[in-house]
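One chain comes next, on its own, written as structure tokens: the form predicted on its own.
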Amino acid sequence: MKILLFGKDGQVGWELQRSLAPLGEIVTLDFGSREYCGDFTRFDGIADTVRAVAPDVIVNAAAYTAVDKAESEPERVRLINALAPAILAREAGKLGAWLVHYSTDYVFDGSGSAPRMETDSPAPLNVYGITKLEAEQAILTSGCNHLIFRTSWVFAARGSNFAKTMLRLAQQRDSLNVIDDQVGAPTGAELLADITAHVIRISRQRQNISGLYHLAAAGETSWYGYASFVLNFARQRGVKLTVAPENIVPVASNEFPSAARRPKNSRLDTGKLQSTFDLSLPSWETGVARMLTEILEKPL
């Protein structure tokens, strides 16, 4: 099997390089790649790359993910998040290749408290969510074999993340205010990559699995609950923190104004994924604990 991976140096792309390696030959690209084009603003180059590599599977882990900055440059965001994936879908269809693409809970407006299902109507609140939804629709209507994974609150040990920020601030400040009215499931890039590899294996035998799936860790928490878990974990392992547990304060979203509106309900129903692929998803705490164990071995 030949796999073409876009976005190799992102959080998910980095883990995909590991998880996809046993499946066959992998061509890995990012925006600065030279032998082949990985720049999602160059549509001809992207199409030429797919034709030259002629992969069995295209995995798109590339995206514009700076949610607030996206509000000020919607045209560029649409190029990267919507129009380039549409080209991948078109070229995958011509080749008879599978396209794996990652989307987001931000396609929903975050109303209510029930976990969202794949059949629920999207209503994005910001440019990022709008462009990710446009990509989904382009792929779904392209006719290519596809796997679209909507996920939420992605983290990885590599690069910056919420947990590292909380640890740094907790060593510098006497108190922390953390949002408590946005709820979701922190989901590890490692988990996304491992499930992607598992599903790709199955797709080689079962073409009827093509479709849209919700993929997130089990359970739910708020950003306040997430921060509390991270700091309690660090304390138990001897990390010296300035902030006391009682000085971590839950606050409403409006305490932190931002350019882009965020959904308050980021819960995703993963029943379709679990039943289709006979999976049991680990709790968000399991993934975060693994990530913390890794990063606490290194200076923050």
Ligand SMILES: NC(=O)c1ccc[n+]([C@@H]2O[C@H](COP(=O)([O-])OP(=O)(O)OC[C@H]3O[C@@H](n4cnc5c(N)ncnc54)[C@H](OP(=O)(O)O)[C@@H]3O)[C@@H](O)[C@H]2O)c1
Given for the second form:
Amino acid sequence: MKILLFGKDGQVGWELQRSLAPLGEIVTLDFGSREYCGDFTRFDGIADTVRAVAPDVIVNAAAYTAVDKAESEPERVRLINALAPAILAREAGKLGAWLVHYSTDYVFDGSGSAPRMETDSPAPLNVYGITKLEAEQAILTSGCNHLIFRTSWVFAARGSNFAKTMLRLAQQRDSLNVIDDQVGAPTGAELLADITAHVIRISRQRQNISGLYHLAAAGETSWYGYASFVLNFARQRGVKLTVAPENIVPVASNEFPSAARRPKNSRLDTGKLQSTFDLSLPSWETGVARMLTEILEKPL
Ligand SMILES: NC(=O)c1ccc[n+]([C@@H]2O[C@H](COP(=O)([O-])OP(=O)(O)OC[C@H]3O[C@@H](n4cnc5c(N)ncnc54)[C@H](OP(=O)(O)O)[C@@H]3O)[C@@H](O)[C@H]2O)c1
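So that was the form predicted on its own. Now I'd like the form predicted together with the ligand, please.
Up next: the whole complex, starting with the chain shown before.
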């Protein structure tokens, strides 16, 4: 099998380099790659790359993910998050290749408290969510074989993330306020990458699995619950904190004004993915504990 991976150095892309390697030949690209174009603002270059590599599977882990900044440059966000994936879908269709793409809980408005199903109507609140939804629709209507995984609150040991920020602030400050009215499931890039590899293997035998799937770790928490878990874990490992986990102050979203509105309910129902692929998704705590173990082994 030949796989073409875009966005190789992002959180998910980095883990995909590992998880996809045993499946066959893999060509990995990022924004600045030289041999082939991996820049999503250059549509001709992206199309030429797909034609030259002629993969069996295209995996798109590239995206514009700076949700607040996206509000101030919607045209650029649309190029990267919506129009470039549409080119990939068109080229995948011509080649008969599969397209694997990642989307987001931010396609929903976050009303209510029920976990969202794939059949629920999207209504994004911000530019990032609008452009991610546009990509989904372009892929669905292109007719190519596709796997779209909607996920939430992605973290990885590599690079910066929410847990590292909480650890740093809890060692520098006297107090810490964290949002308690947005609920979701922190989902590890490792988990996303491992499930992607598993499903790609299955796609070789079963064409009828093409579709949209919700993929997030099991369970739910708020950012406040997530921060509390991180600091409790760190304290148990002997990290000296100036803010104890029980002293974090839970606050409402409106106490942290931001450029982009965010959904309060980011719960995703993952039943379709679990039953279609006979998978059981681990709890968010399992993945976060593993990531914390890795980062706490190194000096902060
Ligand atoms: N992060 C989350 O919480 C989250 C939640 C739900 C869904 N998702 C989705 O999951 C997927 C993977 O996200 P992630 O967390 O791995 O994101 P990430 O760490 O931000 O990685 C995205 C990658 O895309 C690259 N990129 C940016 N602009 C590009 C361009 N013009 N051309 C080519 N590459 C470009 C980035 O490069 P630079 O770093 O150099 O900009 C980065 O390597 C995305 O589709 C995202 O929308 C993420």
